[in-house]
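Single chain ahead, by itself, as structure tokens, in the form predicted alone.
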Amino acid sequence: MNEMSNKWIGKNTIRPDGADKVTGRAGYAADNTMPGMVWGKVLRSPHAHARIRSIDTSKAEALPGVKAVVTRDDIVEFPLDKSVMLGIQDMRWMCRNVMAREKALFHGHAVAAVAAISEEVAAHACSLIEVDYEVLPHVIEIEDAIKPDAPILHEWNQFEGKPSNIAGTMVLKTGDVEAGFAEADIVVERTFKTRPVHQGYIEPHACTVSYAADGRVTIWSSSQGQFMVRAMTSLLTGIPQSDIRAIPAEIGGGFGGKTIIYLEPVAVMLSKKSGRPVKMVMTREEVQRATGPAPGSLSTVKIGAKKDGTIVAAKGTFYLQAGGLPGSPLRGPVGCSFAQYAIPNILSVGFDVVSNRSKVAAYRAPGAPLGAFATECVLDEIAQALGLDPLEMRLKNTVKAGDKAIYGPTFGAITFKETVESIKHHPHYSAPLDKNPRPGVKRGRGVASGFWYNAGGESSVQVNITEDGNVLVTTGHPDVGGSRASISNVVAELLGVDHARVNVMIGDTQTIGFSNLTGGSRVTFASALVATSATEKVIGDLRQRAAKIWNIDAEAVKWQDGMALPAGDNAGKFPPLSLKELAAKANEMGGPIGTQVQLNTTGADPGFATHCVDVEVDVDLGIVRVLRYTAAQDVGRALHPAYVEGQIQGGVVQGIGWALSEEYLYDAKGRVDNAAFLDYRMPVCSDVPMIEPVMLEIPNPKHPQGVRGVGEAPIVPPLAAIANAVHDALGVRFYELPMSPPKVSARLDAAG
């Protein structure tokens, strides 16, 4: 539990980006404007999958108005035979995201752009641009793309010795899964299916790019990384990463979408051929039909445990979609769906596999979600069939410290068994539930849990103290959950000075040094951890300046409660030195006061989560409400609780998405015909209750300040969570997701 003592960590302090984005004074990325600066435009493919015999952009570039025009020539082509890794995207993939080259891979894939001097004489000149397509057919589904006799993608790509449509494999295996299976008393497997989601971030990709004279660019754009940004660019534009000024607008949501990008290599490469800034934003539609949604998922689940709820095997085979090119998070349910339980036997597979979708892109624990809908719905069905409590079965199975992970390490302080508890013990799991509470009503509860990996990484800071004696403290994360609060919190905490007088920015990737994403419930404790390291630096150098004040030892010095003061009567009798006081001798005594920290930072213990939940199923008209949501979840220690309870809240709200409402519905040409939030199902206010959060507060003890990534696990669960309510409400089990009202409907009516 936080600290009494602690005046700022653990405190609900204002938020300090709140008002300017409540007024609409904060700048985003569509915001930004320069002089001279002109629109650019993108011609997106009309088929879901084509060959692009030719381009012919000779009319378009005689349009009065046009500036440039780019096309796959324009962006670095990386060869097939050697992928070229940035993180975990290979740039293999990404040229032929940004730009189509060989083919156009999805309906929406871009294929040309245009720099006008208006968005109208842009999408104008992209319409005079002729494409000669040999249009070939299509696959969308993974069940599809997986025949034999599927369409093939990518004739390159080869899988056991032929061309296929599965580009990548990912195992993990411990024990022996068959000899186990043979010791269980009950064995279920069953076969699962979800569809992609998208991040649903509300403000659409966006930036503005300026190409001078010298050859150096400067980039304003919405991401979750400036340096990511910065690198993406320079490879896909062959641009030195010194040459390349990113600089980070404030972001209007992301959830792990903006963790690559599409236009900004575009746009440097309209501006270096116009020689004006260019201004790019994407539509909705155009978000919807060409960024990265989270894949879809087949899986198969088949779990054995004896008469007692024991697991002696599990076996996990999920296929998930990467879209048009390689690259589906298969890590996340091959190595997250079964991490919480103690199994001595498993096998864990996963395939990558292509179809004509746009490509994917992370969002929140990548594909741990769709992992745990199978596992924690099979641990459903052995609990039901053995009699046992959902939760006990669970509490029966938890890992604990000193058991190796199927991924790899040894688990230190594990805390599973502590959110499964505080479920079991809390009043939401015992409060009665009236099951039919009127005619064509029904009523149930499901439990489930999660699982996510957590990381720490590369995060810089600087702290200086200003000349009045305040602080400010530039981070190279984009706040996208939170940080500038809890790192603000953290700063004040340590140099013992108001919370108010702490300003925290953003720095663009001129002016900090490198920091990785923001992204995988790192940042917070990252930035956190370097922060504290350059704060007790700076408090380092106030008292070795007060002690050259006074004339004393360093070591006689303290510093309590923003002062410098003498450690003991030992030390001397002096009179307290302030923050302001030091701040105003600096020039004095040896100049500015401010230091740097860059650290590769460690120590990320995994995230857990278990969640309880109560929906109401109209059987006439199909259609679930969930009533009541309580989440549990181990945060370490809540620098800043409201951020962490909306955090927990909001991976729950996305979730409800998942499992009721949300999917990309195609036509017969391959082409998805609801892109746009009206007919994109999305969660509103009047589909969720008030989700409960549950935050223990259980120290990470390899943090400082004890923080865990809290991010990704709360969107773990809820699948799984409300798929097991609704077979408790109707004793009908679903499979497939979402469980929206034609699909509920039709399935009751088949069940008779």
Second form
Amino acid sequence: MNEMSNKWIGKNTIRPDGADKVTGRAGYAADNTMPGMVWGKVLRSPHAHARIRSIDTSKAEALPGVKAVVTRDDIVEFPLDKSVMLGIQDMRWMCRNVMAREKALFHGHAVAAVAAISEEVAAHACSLIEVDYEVLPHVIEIEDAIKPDAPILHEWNQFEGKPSNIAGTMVLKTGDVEAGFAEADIVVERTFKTRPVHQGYIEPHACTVSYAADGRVTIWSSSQGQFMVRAMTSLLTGIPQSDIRAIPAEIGGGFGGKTIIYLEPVAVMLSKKSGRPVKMVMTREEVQRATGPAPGSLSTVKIGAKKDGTIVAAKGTFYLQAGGLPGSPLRGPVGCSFAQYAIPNILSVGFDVVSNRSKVAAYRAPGAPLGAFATECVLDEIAQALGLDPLEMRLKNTVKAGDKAIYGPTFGAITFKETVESIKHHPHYSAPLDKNPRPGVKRGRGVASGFWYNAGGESSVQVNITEDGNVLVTTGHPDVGGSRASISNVVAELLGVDHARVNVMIGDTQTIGFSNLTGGSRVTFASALVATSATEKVIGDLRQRAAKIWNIDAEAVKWQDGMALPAGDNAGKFPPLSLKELAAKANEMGGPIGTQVQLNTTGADPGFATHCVDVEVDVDLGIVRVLRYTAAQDVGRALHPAYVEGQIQGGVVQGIGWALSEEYLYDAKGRVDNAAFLDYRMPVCSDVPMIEPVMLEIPNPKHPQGVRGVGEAPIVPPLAAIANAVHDALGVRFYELPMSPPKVSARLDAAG
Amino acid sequence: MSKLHIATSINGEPVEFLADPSASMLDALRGPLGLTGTKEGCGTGDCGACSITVDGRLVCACLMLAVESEGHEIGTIEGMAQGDHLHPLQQKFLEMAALQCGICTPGMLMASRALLEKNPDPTEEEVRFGLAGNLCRCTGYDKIVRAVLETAAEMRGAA
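Please move on to the form predicted together with the partner chain, as the form predicted alone is already shown.
Expanding to the full complex; the earlier chain stays at the top.
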């Protein structure tokens, strides 16, 4: 990195896509239209669990205005006996999630789709499709799904030699956990339950698809990865990837929920059959019923410690609710729950449990928050029993550089201990708290920590110098939360040009090299890394061109403040050549200036966070309000501090929703009962206070700018931090989320 | 059902269009009128992404029939900036990173403007309750509230 100038890195520059977004001009997926376009609508299962005997589409096809109907027969089938993986997704489940095959597995599962001249005609046609269902007994909750006599979703799935709803397991262990517990002075074991929660992006899934007469396909859609859209659509339709162009629209939030697809293959087949471009947009109800969410969980965590607070053993058992098809993020709780502590003996086990709910999708640090909820609440209980300050207990056990993580690697330069210390020394932690401010109201304070892996992975970038000497960067990653701003800061810094002269665009699958998903807290890490490499190549080229003009060696030319300069007196005396001057001569001096770099990036060290929260509980109404929130995190280096803060603040508020209000409600028939934002209660502005981020900037030594991923760690601690604060307020510990008013009231009533 | 002819004013300009009697104002704006800056997040009036003004009053376009716009003054996000001159709220949202994915931003800006027109000197709590009908899933609301408070202060100073 160019330490000399540092004009842009770490500065809150205005994002390149900002003006379009505040004026309503930015093009999101549902904003697109195409000439001759028709509308696609999905028919969804009214049953939670039903065998599909037959589907008769003849009446729908005969309706005037209907252009095409597709069913399971139009989507490529992946046989059950052989796994076909794309990243972490198994196409056996994806093909059955996009369109129900043998069975409808949840209320809202797609069963057929229609393209028609209007949304109304398409919806009417859906109602004319006759599906012969054999309704089967359903099961929603984990406890019920793992009972020996539970309705079995997939008869072919075996666990311990019997048909089962347990579809997968994961085990990590180190040391001898039983011997460890035998050494402990105190052992606490508790069982926790969390509910599925939806990612809650404000933009519903949408796409416009054109299947041309030559078989080439254009997809304009909202996702966290245009290359994922291309690959999955190719697999589910049988169309070669080279014939599919996936153009990323602006994305209106994803949080992991847009790392898989729902509509695109269906729209492609509707377009192929109708010969018309097809637009599909989900309603909010469809989003809530048939996409995401994060899994619910049933977790038992047992921790043993010495009297001084040293943890000697930990055991975690995590049952995660996959939804109707396998695929829970087991590595979240299994790998993350104990990762921030140096514990000699650990046994961590996860079970993937299917039940008649929509299939889970990634949600910010997938699986980690619910594991941390269990671990960090048990630690709180142990600290109290031992009479230790909860942060002191954590400090005694924090992992440090050189410690081996339970999930494999050895930690490099990490800043977990510092997150705990910064909360300990923060004025929030020592601020007086009036625990009984008025009659019927109690206050409490809680802390918790969390861990997330972070990731590197495939990333491509182009850096091109325009003929007028400005800079155009094209990346392969959809910008969910401001990554374009960070990348333009890096490129402007390295090139030594004004930030406003660097524009960052998102390329489509035919204009930029392969780039993996925006997810896993990886995009700023990976794209800054490839952007650095590409910019350095461009600078090398610029130096060579200046050398050629001056007729000296390229080594005798340095690049500084956006200009080529002779490197020292021996190089000769020449007036500097600016980027603009070199760009103007580019085509007569070797051709266009620009390069593409594509790498499988590595070195993304993990992220750690420690949070502190004050809550107030209305004892009569059961309402828990968050009064103050401070979130410390190891961010490596913030390229654009305001957007790093925003990631932390947004993650915390999502965690507050998870802890206090969000859950799916089901009726007796297994149908989602609260598929609207009115009843699925995400935090609104008046539910939360300002969230104070404490960014610890100790650069990641494996990254040219020191970047560490930041987007996921902030959602890991809030569940436990809030539960610990509620316990501090009431003296009652909640083992089940959300701590919503009816549940808090019921619990307080029961406690007398 | 035959369509009805509607004459209204959008962002200060006369507009005529044909509307299905059952179509929402949101459908009309995003469809025949081509004003896609107004976003649909829920269609049930719960997220505020489709916030517009009708005769200066903040309304969820998804909860209003298109035919109800006859003879009224409709304001949308497309009318907020004057040429290339951004409204102070738009400028402040950019400067203070009060948007991440940006999908709630048009509705958030419309609601913020309506709030400041009614109450040019709001407290933090008044801003929070004033924007409680607008969901944002990215920012945690912190930077939005700060941007609105800061804009209010600047606009009072400028006035």
